[in-house]
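There is one chain below, alone, in structure tokens, taken in the form predicted alone.
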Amino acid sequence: MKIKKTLYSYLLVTPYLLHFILFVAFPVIFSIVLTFHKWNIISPMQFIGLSNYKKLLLDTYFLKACYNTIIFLLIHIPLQLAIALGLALVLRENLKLRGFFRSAFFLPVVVSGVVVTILWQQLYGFESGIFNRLLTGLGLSRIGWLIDPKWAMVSIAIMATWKNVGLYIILFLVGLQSVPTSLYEAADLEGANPWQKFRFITLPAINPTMFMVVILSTISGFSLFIEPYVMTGGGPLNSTLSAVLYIYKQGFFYYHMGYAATLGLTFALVILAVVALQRKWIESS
């Protein structure tokens, strides 16, 4: 009987083990092995030792791509937090059509990223885009949203925030609903104003939610690919070349699969380090 239970237990976990081996363990191990080889998919792999890592240290384009990604995160994450939390605070109240607005804000999350990107590409059009039409209607100059290196990454960050903010509104709503109403009632008796209640009750209570939103936004931001790929192709002047887009080009444009694996592994370690630092900072604050 004991042997049957053991076999039954192993049988239950077999699908997960097969999935882990085929889609997690094998790709990771193969990617690490690939970093020591030169491979263009067609020809056999050629062992080149640490040459890919030496090339990485001198690759200014990869540094530029990482810099662009960091700039995107510095714009995107604070904007995402502020808008998502602000809208969640509003939607927490007993408003008319509250359910409709919650669904409306979440809708862009489930829409294809390519569709959203093409839509915003039209909105950002220099001559006929709605945003520039509004500016010229107010007597202001047009902005090269996607053709000016100073504005291109900002424009992508704004679009990405609009696309993803609905998910974080839901997360903040869940966190806000877990705050005991008795705390606010006690604060009212003490004469606390709305800012004091927000600063000393709401923020500490939703700190775990805040941590989750920051981590998810960071991982999503580091994965920036569809937006620059469709809207700008990494331009103008490589100002929107993200790290993932650069890795993709190395692998599937130039067929430098070994070098692309090296870039991917290095970038994964960078993400891990940034997330660990964020967690330490949020938990200590």
The other form holds:
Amino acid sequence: MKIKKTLYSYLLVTPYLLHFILFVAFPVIFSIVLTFHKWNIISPMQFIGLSNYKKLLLDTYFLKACYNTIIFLLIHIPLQLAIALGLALVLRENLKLRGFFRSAFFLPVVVSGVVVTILWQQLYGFESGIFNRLLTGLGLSRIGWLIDPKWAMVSIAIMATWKNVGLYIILFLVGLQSVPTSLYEAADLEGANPWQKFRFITLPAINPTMFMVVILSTISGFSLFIEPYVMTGGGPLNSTLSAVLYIYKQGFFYYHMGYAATLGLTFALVILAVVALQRKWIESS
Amino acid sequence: MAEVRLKNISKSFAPNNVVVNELNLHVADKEFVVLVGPSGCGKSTTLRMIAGLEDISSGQLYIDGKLVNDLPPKDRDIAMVFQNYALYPHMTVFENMAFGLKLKKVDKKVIKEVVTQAAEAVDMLEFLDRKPKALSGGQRQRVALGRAIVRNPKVFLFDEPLSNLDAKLRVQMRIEIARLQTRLGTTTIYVTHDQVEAMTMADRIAVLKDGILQQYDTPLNTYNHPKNQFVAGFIGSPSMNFMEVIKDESNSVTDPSGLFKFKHSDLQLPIPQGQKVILGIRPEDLYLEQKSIASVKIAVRVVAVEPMGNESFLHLQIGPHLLTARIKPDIPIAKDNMIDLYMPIHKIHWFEYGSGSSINTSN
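Take the protein just shown as the form predicted alone and give its structure as the form predicted in complex with its partner chain.
Every chain and every other molecule in the complex is listed next, the one we just looked at coming first.
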């Protein structure tokens, strides 16, 4: 009876166990093994020791890709935080059509990334894109949104912010709604103006939400891929070549699977370190 | 210090949703007034209108003789203590108490001095560095009280400040608030649904129901001379017993189904014969023995006995009516027995059937 019960228990956890082994444990272990090999999928794997790691240290393209990703994060995170919090503050108020706007801002989150990217590609068009039409309408000169190396990453960051901001608006709304109204009323009685109420009540109260938004947008920012892949292919002049796009190219374009695995593993450790540092910094401040 | 005057104050959230209706109230300088009533009676809304946290739909509000209808809360010179304390969770006790002064850019030395004095008054001096989450409910309420004192306002407003505390702490804080108010001499308006708080703390009680003022009087007058059946039933615990009866002769009333009859020569009601009337008697005014000549005897069945230690409550039945009597704890009475009780005529309250207004029988 006891053995039957134990077997039954194992049977119940088997689907998850299979999924874990096939899609988590095996890929992780296999990619670690791969980092010490040269492999192009077709030929047999060839052990090369630490060569992939030595190559990584001298790879200027990878450095460039990391630099681009950091530039993206530096534009994307503050922009996302400011817009999401600003809109959440507006959408918290008892406005007409509040429900409609809440849904509208969330809509891009559930739309496919490829669809959004193609749409924005049209908006960013140099000749016929709506942004440049607006600029020329105002008497200003056109911007090479996706063809000028100075603007390309900024353009992608703006688009990525638009795509994801809805999710962070929801997170901020939840945080804002958990602040008791009586705190604002007490502050009203003490003569606090709107800015002081925001500074001394709202901001400290939504600190945990802020922390979560920063961490989530950092992780999602580090995995920047679809946008540059579809819109620019990493160009112009590698200005939008993100780390993940570079890893993808190494693996599935040049078939340097061992090197791609090395890049992937190193990059995962970098993300882990950055998030840990962020956490420490936010907690201490 | 200041007086507060409400003139025909009304509040409606929608055309058909009047929550405070033509309220007139005068709170004298240094007076402690308690607004009391059941949930939804408009007492908190009234307080919030005085604080400026709610707009006044119509009527005038004067604080210290000045019309304040359109003044923002900060300019009304009031301080409010909230039910949930409304302490800023990320600030220490000191910072919480100093917040208002800091916003006014008061000198740091002065802030320290004023906060220390207030913390001393509420016995929180040794907790100034703690954050609210490290304090008990009672301590948090003291901080809220201290924060109100720091502002040295003309009027204190309390919105059910003791509701979140346990029974023992509530009694302790009740005494402390009352003592503090007497010492500071600040005009105070206090909202509660607890009639014991109202009775024990107030100089005057304003009883509200459905946004309408039912009675505004001293606690004892409210208890002894309720203006209507609602006030009679709301003030007093256990609440007053009511029986619907019909006047059948000049000196007697009967149960509508004829189950019992009270007759006495002193039972003089200024209403026409055959008219229904509500008889009210407090639980402590039902006696087991005849104390007064002018009393009527009623035979009741004991439904339940609740010994409280210092007293006992008898739950009784007479006809369709359930009554409660408060008796001494050492009298042995068993459940399901029939007993006789005596109602002194002068202790009976009479109320009009329908309107519930008190009937004056002194003439």
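Residue numbers count along the first chain shown, from 1. By rigid core we mean the largest C-alpha set that fits within 1.5 Å across both forms. Note that the structure is predicted; figures quoted are calculated from it, not measured.
The Cα shift for A276 between these two forms, taken after rigid core superposition, is smaller than 2 angstroms.
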